Amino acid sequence: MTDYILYGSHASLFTGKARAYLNWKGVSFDEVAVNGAIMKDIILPNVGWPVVPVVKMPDGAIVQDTADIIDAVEAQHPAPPVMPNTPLLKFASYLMQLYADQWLTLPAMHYRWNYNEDGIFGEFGRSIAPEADPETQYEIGKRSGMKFRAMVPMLGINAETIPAIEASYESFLKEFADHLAVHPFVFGGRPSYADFALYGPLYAHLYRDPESRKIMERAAPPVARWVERVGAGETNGGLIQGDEVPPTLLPLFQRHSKEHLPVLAATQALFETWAETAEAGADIPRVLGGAPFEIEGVSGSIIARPFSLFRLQMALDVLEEMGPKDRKLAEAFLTSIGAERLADLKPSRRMERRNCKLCLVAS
């Protein structure tokens, strides 16, 4: 009998992240593809909205959101730890998660829905209605997939911004490949929290989708090989010694700061306006309007997502727990990546996840 059940989809960005972590952790789990019956009988009653992945714990508890899933499994299986145990690398791990979960979704969504749409509709349909004929599966998958397709323009992906998004993504691939020429994983010889964060968008949408994979193989074969290593749960040693972010990672963090930091600042301002009149414990809206962004010199507008601030809060919590010596190292790191003002973006009202929803802290 397995200890865990992973309910998800092979086409899902965050299911890929959870699966890779569980594989590396070596825990016993079954993966169950979500169909209409599972959504109706398991996910909706326990989570309240249609989402994957969801993990059923050994005690029967249902956990949603990859960060919560990792935390829950780590509590049961602490060795080896997925998170580096030094303050700066832990801080950098959460910043990498912010980058992967909230900003690399732009190229992930663009390439999936503008290069791989028909294949994804068919795959969605096969998952939802495995007994149906291919034509029916495609139509069912299209009805399901269109709600994801509709998010593309909301993320600022349009004819004007697409060339810039593609240029930024290919530059990211080359920068990450340069790092992988020195270290097989993000922080050394084995996967850690930051690897699984990056694996989410880089696997399901940008490696597994066939047209996107061609681009990755052409532009950065070492990144494709890294995707394969992480997915296989490979380990080639330990984490780097000391508490220094490898210099080869700085271009990735600099790119994130340049592109995403202004969006975070705009989102934080919108959140503060909303929070002025919100009651303690209130559910936080998933979108708070629009935020301007600039990528490769091209301007656009993207939905302002408070969840990005929650991911930032996770990183800033580590920063605030640091002693003076570690804080000085962290501030030097932030300066080196052009993110000196990151700590100023901490919302005045603390957030938490309660009953699988993002809320203001109740008291």
Ligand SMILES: N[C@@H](CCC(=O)N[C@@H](CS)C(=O)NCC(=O)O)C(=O)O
Second form
Amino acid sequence: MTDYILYGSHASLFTGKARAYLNWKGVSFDEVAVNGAIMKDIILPNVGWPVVPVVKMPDGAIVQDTADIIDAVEAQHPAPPVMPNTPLLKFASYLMQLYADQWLTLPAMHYRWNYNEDGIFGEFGRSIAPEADPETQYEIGKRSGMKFRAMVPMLGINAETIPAIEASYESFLKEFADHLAVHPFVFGGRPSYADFALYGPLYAHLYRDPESRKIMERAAPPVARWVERVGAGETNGGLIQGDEVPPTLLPLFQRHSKEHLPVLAATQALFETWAETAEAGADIPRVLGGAPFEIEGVSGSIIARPFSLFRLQMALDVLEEMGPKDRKLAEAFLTSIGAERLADLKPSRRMERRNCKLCLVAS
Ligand SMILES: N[C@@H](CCC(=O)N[C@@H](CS)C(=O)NCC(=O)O)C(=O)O
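Rather than the form predicted alone that you just supplied, could I have the structure of the form predicted together with this ligand?
Zooming out: every chain and molecule, the one shown earlier first.
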């Protein structure tokens, strides 16, 4: 009997993140592909909305959200910790997660749906209905996949922005490859929290989808090798000594600040307006209008997602817990990546996850 069950899908970005983490952690788990019956019997009754991944813990508890899954498993198996235990690297890990979960999803969604669509519909169908014939599988997969495909224009991916999204992604790949020439993983000789966060977009959509894979192999083979190392759960080596973000990571963080911070600021403004009249404990809408962005000099508009502010809150909590010496180091780091105003983007009302949903803190 295995201890954990991971309900997810091979093609899913966030399932990839959870799977790679569980593999590395070395816990025993079974992965179960979500079909209609599992959605109806396990996910909807426990989570309340259709989403993957979901993990069943050894005590039967159901956990959703990759960050909550990692926290729950870490609480059971603390060694070795997935999170660096120095304040600045911990802060930078959450910041990398904000980038990976909430912004690198743009190239991930673009390449999947604009380069790999047919293959993905077939794959979704095979996973949901393994017994059906290929044509039926394709139709079933298409029905299920259209929900995700519909996200593409909402993320601001369109004819005008696509060349800029591609240029930014290819630059990101090269910058990450430059880092990997010095360190095998984000913070040294073994994977940690930030690696699993980045693995989400970089594995399922950008490495595993065949057309995306060709681009990664052409532009940045070391990143493809890193994807393989993280997926294999490599545990050799240790994290870097000291509490300094490796200089080779600064270009990645700078890119994130430049592209994503204005979106976070616009999302925060929309959130503040909504929060003025919201009751304590209220469910937070998943989308609150639109936010302008600029990428490689091209303007676009993306749905404003309060969940991004929640991922930011996770990082800012670490910043706020720091003593004066560490805080000074963190502020110097933020200045070096063009994110001096990050702390100002903190919403005035605190958010939490309750019953697998994002809510205002009830107090
Ligand atoms: N914040 C969640 C995101 C999970 C997520 O977006 N999963 C996708 C598949 S990769 C999904 O099921 N989306 C359905 C939806 O968002 O409605 C996590 O980290 O687990």
